[in-house]
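Presented as structure tokens, the chain that follows is alone, the form predicted alone.
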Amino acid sequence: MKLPRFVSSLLSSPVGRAVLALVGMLVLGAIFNADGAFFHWTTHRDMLRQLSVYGMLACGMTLVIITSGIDLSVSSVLAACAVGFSLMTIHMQMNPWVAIVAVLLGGTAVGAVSGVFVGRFKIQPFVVTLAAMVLLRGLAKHLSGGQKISTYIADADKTVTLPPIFERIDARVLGDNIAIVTLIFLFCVLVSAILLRHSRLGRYFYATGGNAEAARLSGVPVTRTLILAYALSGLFSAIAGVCQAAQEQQGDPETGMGYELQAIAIVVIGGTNLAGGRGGMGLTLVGALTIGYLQKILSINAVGEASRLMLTGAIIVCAVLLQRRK
């Protein structure tokens, strides 16, 4: 079938597929809005926060992706993070900030050792960051001793408070509006649109995914930018974690699962090509708003989670036929 001129136009750019999805997302919402829930700003505001997470884990996704890679390993380290964080300021009673950043240190290392398997070892990034992805849930589990890092400490069998670090992340501002994690959320965005758009080493992920060779004969360091791109990842999965555990208020080794295939889902739905070489940040932030719009829609008409997980397996393959037109 033949479509209108206006619409081929649109669907011939990942610009405009990525546009067209969040706007016919925004109109599914109109239609099945739950007796007026979706035109109510908190439904949009708890939109924004929820799908915070997915998006700094879609920050890191689409600066590998760009080099042509994937990390199958982010939910993993977003969960090992958490655990690390709660263990750190809830048992040990640590300096909060001391926390974060041996946190945030932990995991850019965790992504780092992966991109040197990737790039100095050549070994296939969906085989490194698969292992990578069971090693750290196992290390998560080791950590916790398979139990949630709450308040309650079982060997002690004592409960301590709650360190206000947690309350102050997982808080809201400007008039109760928007949550501090959409704020973390919007900064991973803009630090990582600034990175790929106004650096060189922007420039060589996008060599380095267009073609590795022709960039590494072009005098681009394309070793040191694999490592560089798993470790961002690594950062941004450490990040979300540090928020995970602010929002449930525990670290949870189980967490995070899953959460790998929303944020690839993130990343294509908004147009980055998974091929490398092509893709943005603003993509990934439309793609973020069409996923977070999907999953709130499903949500206040109480679609399962067996349907939503269904629903997008079949948008990625959607998204992904949609790259093939030309």
Contents of the next structure:
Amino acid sequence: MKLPRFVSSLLSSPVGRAVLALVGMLVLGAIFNADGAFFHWTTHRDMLRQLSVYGMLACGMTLVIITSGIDLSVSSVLAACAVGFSLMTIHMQMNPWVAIVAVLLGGTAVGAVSGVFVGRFKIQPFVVTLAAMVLLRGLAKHLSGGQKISTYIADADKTVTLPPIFERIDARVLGDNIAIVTLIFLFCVLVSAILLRHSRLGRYFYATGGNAEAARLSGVPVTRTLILAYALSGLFSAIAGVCQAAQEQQGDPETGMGYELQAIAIVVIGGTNLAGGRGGMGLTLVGALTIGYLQKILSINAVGEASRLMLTGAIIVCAVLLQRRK
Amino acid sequence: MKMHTRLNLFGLAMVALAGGCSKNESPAPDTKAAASASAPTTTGAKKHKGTPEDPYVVGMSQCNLGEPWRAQMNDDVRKAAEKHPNIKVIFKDAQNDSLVQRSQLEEFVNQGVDVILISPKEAAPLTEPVAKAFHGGIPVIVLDRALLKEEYTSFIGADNVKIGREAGKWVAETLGGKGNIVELKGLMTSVPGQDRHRGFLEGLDVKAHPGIKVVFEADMQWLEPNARKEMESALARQPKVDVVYAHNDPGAHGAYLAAKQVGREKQMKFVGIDALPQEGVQYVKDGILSVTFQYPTGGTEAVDMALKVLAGETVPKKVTLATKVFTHDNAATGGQAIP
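Same protein, different condition: the form predicted alone was shown, now please give the form predicted together with the partner chain.
In what comes next, the whole complex appears, and the chain from above leads the way.
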């Protein structure tokens, strides 16, 4: 069968295939348009806000996957940072900007340590970040004492007011049309896209992922590149943690469970190759939109949990098959 | 040749390891018992005297400490036990693993504790170990989730169907026979989720109130971020929502945050379940929820019962805990009991 010219040219590039999957998703949304909800602007606005936290994690994940690694610790870094941020701002009443800087530095440092183990000690990224995932979830629970860090303080049996920073991050701008967290997400995408495409470090990421030994021989500082990749992933996870805390108005040590898999799914659906060396941020953005729309469509149609899981699994498989097409 | 030697060595190492393991297994209880200050050096249950110098030892195995409700149960046990210097509680967290919990029971038996409290993860894998401990002479008090056989001292738990029914009745009364409801379900594969749903429909009694409709329902898996997402979808579809019934308080809180973002939070009432002091009750005090129904942990009751058992009194085989309702009027004074 001969496909129309523009379709086959679309199918010939990873970006084209990812966009095609997204368009397919939008068509599905238009068909299964419960009570006309899919055509409300607010639905899309909410969807953009809902995928933002996943998307931030996926930004870091993309960088790491391009170096042919993986970062399973993103969701635990998110939880630890959400708890740390809430403790500092709500319970200790610290200046929120100081708290944000502290949390972002903390997340970056944690990522950098993982990077040292991967780059310097040559331990498999899966193992290193698995350990970090467990360790940081423990840290989140330890810091919070297993309880949610909210305006209620258990020991003193009193309540405090929620610092305005929480509402401010969870607010919307531009005539109530776009959420701050969406802007933060788009900013993360932009920064990492520029980094990947227009910086020397970006070229190092691809070279390291393509063939680390060849990269080393041609003068790429592979160890430092890997440390930076994981550090950036930690940074993006920390940003996501602050956003998550702001949206929940509390620091929940259990928050974000399984988000690492969402982030990986976004990267994969976008078409970035898990083997490393190929892919990009534009793809991740399209992948994030695809996953975001999928979840939104299932949600507005009030699809049950069981069908939802099966459909999501099926669509991931389809997207990956589509990506394999030559 | 070299490869073979290596493989052989590896095999030998494995055999040594396996042998080592099985050898270590039988004396392990002794070592463990010896390590514990008050436990005997020989195996078998030694009875403690129940004085502040030699307090009764109560072993508490909690199926997981991830859920705040379970942390609260441990807290209730701890607070109740602190009032009695003649008992000491050892807490163990089974981390949501039935087999870990089984081994914790065995540890308690070997250690010779005087009473075991267990909030089991699952019925099937834990029924036998509990029965074994019970027949071995250690009283076992089962909390929250029932087992398959009644081979334990007593079961203390709350009735999710009843709590759901109370929530349903409250909603029907508050709406006065007409209104749109959004139901954010816990996890419908879990028994509490099913029971809280079934009870709610019973209490709501749609046949008697044809004007009441559940216009949107979704599974939020007990998680607040999910509840917020589902509520946003409900709001996108439904121009009029009067009551949001969530199967737990975090779910109701998430729904409130979603409604607040579109400025519709005042048009509807939020109903939650669990009523943890730092969570649901606080939300009611803050005016976020209209009402929450307590799902009691039974921690305090378990300690009281343990003391009775140790004093040789007979205790009922099953205790169903009553629920409490917390509204704006009574939240500050500790809620109102529902018989």
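Here, rigid core means the biggest group of C-alpha atoms that superpose within 1.5 Å across both forms. All figures in this text were calculated on a predicted structure; none of them were measured in a lab. Numbering follows the first chain given and starts at 1.
Engineer: For residue 309, state whether the C-alpha moves by 2 Å or more between these two forms after rigid core superposition.
Structural biologist: Yes, because once the rigid core is superposed, the C-alpha of residue 309 moves 2 Å or more between these two forms.
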